[in-house]
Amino acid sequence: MNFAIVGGGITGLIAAKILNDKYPNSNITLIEKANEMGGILAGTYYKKQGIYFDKGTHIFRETGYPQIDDFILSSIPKTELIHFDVHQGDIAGAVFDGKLQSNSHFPDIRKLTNYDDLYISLSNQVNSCNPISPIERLEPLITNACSRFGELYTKKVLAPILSNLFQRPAEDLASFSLLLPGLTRIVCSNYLEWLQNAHNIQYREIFAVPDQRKLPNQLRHGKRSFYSHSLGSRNFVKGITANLESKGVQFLQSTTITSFNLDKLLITCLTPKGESLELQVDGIVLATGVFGAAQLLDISMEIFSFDQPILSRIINLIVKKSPESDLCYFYGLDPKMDFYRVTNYRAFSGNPKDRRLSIEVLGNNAIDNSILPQHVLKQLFDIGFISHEGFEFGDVVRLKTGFPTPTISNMQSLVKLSDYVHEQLPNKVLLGGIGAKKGLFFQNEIIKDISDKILERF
């Protein structure tokens, strides 16, 4: 059999492994017009200094589907591999309430004026005969929340985040802004008195533990996080990718695809030589998300009037001085600060001399590239977290493609978007990705997914 998969993002690589393993004696070609393989996991190498930085926090975290994980996992030299355990590799935190908060990346509510008041409200949430209300994306976030956690914590607490975080009112985003930043919690009690409550669902639901390191074993969601010693992500996606060709995968790079037939399955492609191949196959698996899919089939955007995408900028800095906080990354949650969030690769690449950092920027275009670097490094200063603002190397990327706006109509936009892209797929075209599924979106979803798919209908 033949297959062909159009994207060398994480799932065409992951889709190129079930189908090799399901059919091992077939043709598989994937095709990517980019000049290397991975998408977003490609990170950015610097050639000439020899460093590399990840496009945002990509710490690998197991799926719990073995064959996916031992894949990966074996894909670089053991040497090159650190494995997390379980309560290890994923330390995260906030800045909030003008302070860095290392205990949790959830909003530590205890020392604001109104905390008395919040502290009721949220416990008449979880006290009600009611089951707390789980997280719908689609849902308006107001709506959502004030379900979840009560009006007073929603709209005094919340909303403002949100809202500064993704420029917009509060009242456009939908409820899945809340788990970008991974907003699901509150810190509002002491570490004994969670513990005494930690035995009901209900009560885990919305008060989080104090203190993330004191999570206790039975409690954690048992998944190790891992990560390599040199280049990141990118030295995954080059054992995979080298794992896939010793199998006889084909890859396919810098290769643009100029017809597409559903109907025959049949693409043809322009090679970088300048060469027209044409591909007869007997399955094709579009990895690109609905957006790539909507775009090879040639369907105008305009019709689902998506919102514009928020301009994100990532520095990438080597400091002067290392800094010696064990948060692996953290988010931007007061409105004082300018970055979404920060990466800090000491404390997960395993090296203590590490002094890397991958600041992510969304919005606030008035601050010109040539000053953002020097001025994001004086609030980090201020919050304690460098005591250094000096820096070594210093470069700002601009992400092509921008930031997606969590905002109500966006999310319907692209459900109406993926339904019309599916209309338009044969049964033996797969499509995988961003959108691929109502709401789907983050990698380890992404993942199953498109292995689902692949067992299910191929």
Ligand SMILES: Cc1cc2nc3c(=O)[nH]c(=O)nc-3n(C[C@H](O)[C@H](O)[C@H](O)COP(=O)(O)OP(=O)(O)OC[C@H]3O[C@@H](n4cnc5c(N)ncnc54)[C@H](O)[C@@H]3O)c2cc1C
Contents of the next structure:
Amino acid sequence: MNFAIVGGGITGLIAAKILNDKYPNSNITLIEKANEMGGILAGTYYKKQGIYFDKGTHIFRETGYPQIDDFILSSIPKTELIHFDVHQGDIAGAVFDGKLQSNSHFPDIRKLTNYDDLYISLSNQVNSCNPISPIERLEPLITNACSRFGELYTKKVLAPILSNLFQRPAEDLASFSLLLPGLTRIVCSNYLEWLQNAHNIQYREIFAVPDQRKLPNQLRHGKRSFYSHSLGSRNFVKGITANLESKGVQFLQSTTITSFNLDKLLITCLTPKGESLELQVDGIVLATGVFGAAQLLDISMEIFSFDQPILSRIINLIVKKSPESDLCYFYGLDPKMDFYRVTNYRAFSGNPKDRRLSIEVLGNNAIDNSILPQHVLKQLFDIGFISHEGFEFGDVVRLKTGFPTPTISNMQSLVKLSDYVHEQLPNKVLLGGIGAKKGLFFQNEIIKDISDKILERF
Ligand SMILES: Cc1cc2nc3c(=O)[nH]c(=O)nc-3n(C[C@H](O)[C@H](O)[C@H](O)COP(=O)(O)OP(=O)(O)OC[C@H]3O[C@@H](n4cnc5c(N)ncnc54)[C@H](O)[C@@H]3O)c2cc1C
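Next, report the structure of the form predicted in complex with this ligand; the form predicted alone has already been given.
Whole complex next, starting from this chain.
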């Protein structure tokens, strides 16, 4: 059997693993247009300085599929692996209501002036809705959030946060926007009260534990998180690629597909040496996400009317003084903050000498790259996350694709595009990655989706 995989991000790499396990004697060729494997997980490596930054926060979490988890975990040397206990690794916070919260990344509303009204309203939701409305990614944010959290919290707290983060009126946003900064619960009780009520699933759906470090173990999801000491997500990409190469998978980098005949399962591509390769295969995995697939199939995007993605920049910094905080990452939910999320590498690595920060900034187009690092560092200083505003190394990386705006119309267009792409694909061509299924976006769901599809269809 011969297989071709297009795209060398995590979707393509896992596709190669699953195919190789299922058909150990097959020929598998993975074609990547960039000059390295990994897609977004390749991160940014500054060769001259010998320092590495992820493209945003990229902690791994076990998927629950042992074949995949064992494979990813064993792809890097044990000395490089950080395998957090179930109660560690995802320590996350938020800047909300002017303060850096390290107790929870869910908004802690206990100090808001209208707290009493919010508390009554949220308690009413818990008592009157059975079950609590789930988050439906494609539904309008306001409708879905009102039925889950009630009108008061939705309009007074959630809508302003999300509208500021994604720079669109809340009415335009889809519920998916709740999942991006993880706004699925609220801290609004004290710990004792929370413990007394925690047996009630309805209550836990809305009321978050007031201190994440005190969440009882039996209520945790049980999946462990993991990371790598020196090269973050890039290390896993390196290890996975080396492992698959040793099993005969062929990796073609900097390779451009020049023709693509879906019905005949025939791909022609141009290697960096200028050679034209023809691949006649029995199955193809498009591990490019729906946008990459549409490009390959030459589908005009105009009819799908997508909104412009948001400008997405990542500030990579080595700060003068390492932050003391144990937060691995935190979100900028306060409208005064101009960042979306901060990754604190020291909290991952446990190494006090690790002074790397990656700061994701969405929009804020008026702030020029030349002043962006200092501008955001001042905000981090003001909230007490760092004690010194200086940095030794700083660079601003712009994500070429931007950040997909989580609007209702974009989510609907994505589904339409995905349906349209799927209509063109014969049975032996699979699509994986962002948008390959309704609302599909997060890493673990993408990994499981491509694995299920290959096992079922090939
Ligand atoms: C800004 C941003 C933030 C995110 N934050 C999170 C998060 O916090 N948590 C989370 O779980 N997920 C997050 N995600 C989603 C997560 O990154 C994806 O689920 C996952 O990384 C997708 O992996 P992939 O392999 O499908 O895509 P990618 O990593 O994008 O890889 C696709 C690869 O295909 C290659 N390719 C495309 N077209 C072709 C072609 N024609 N020929 C050859 N190669 C091609 C590309 O060069 C690329 O290497 C985020 C995504 C983005 C964009």
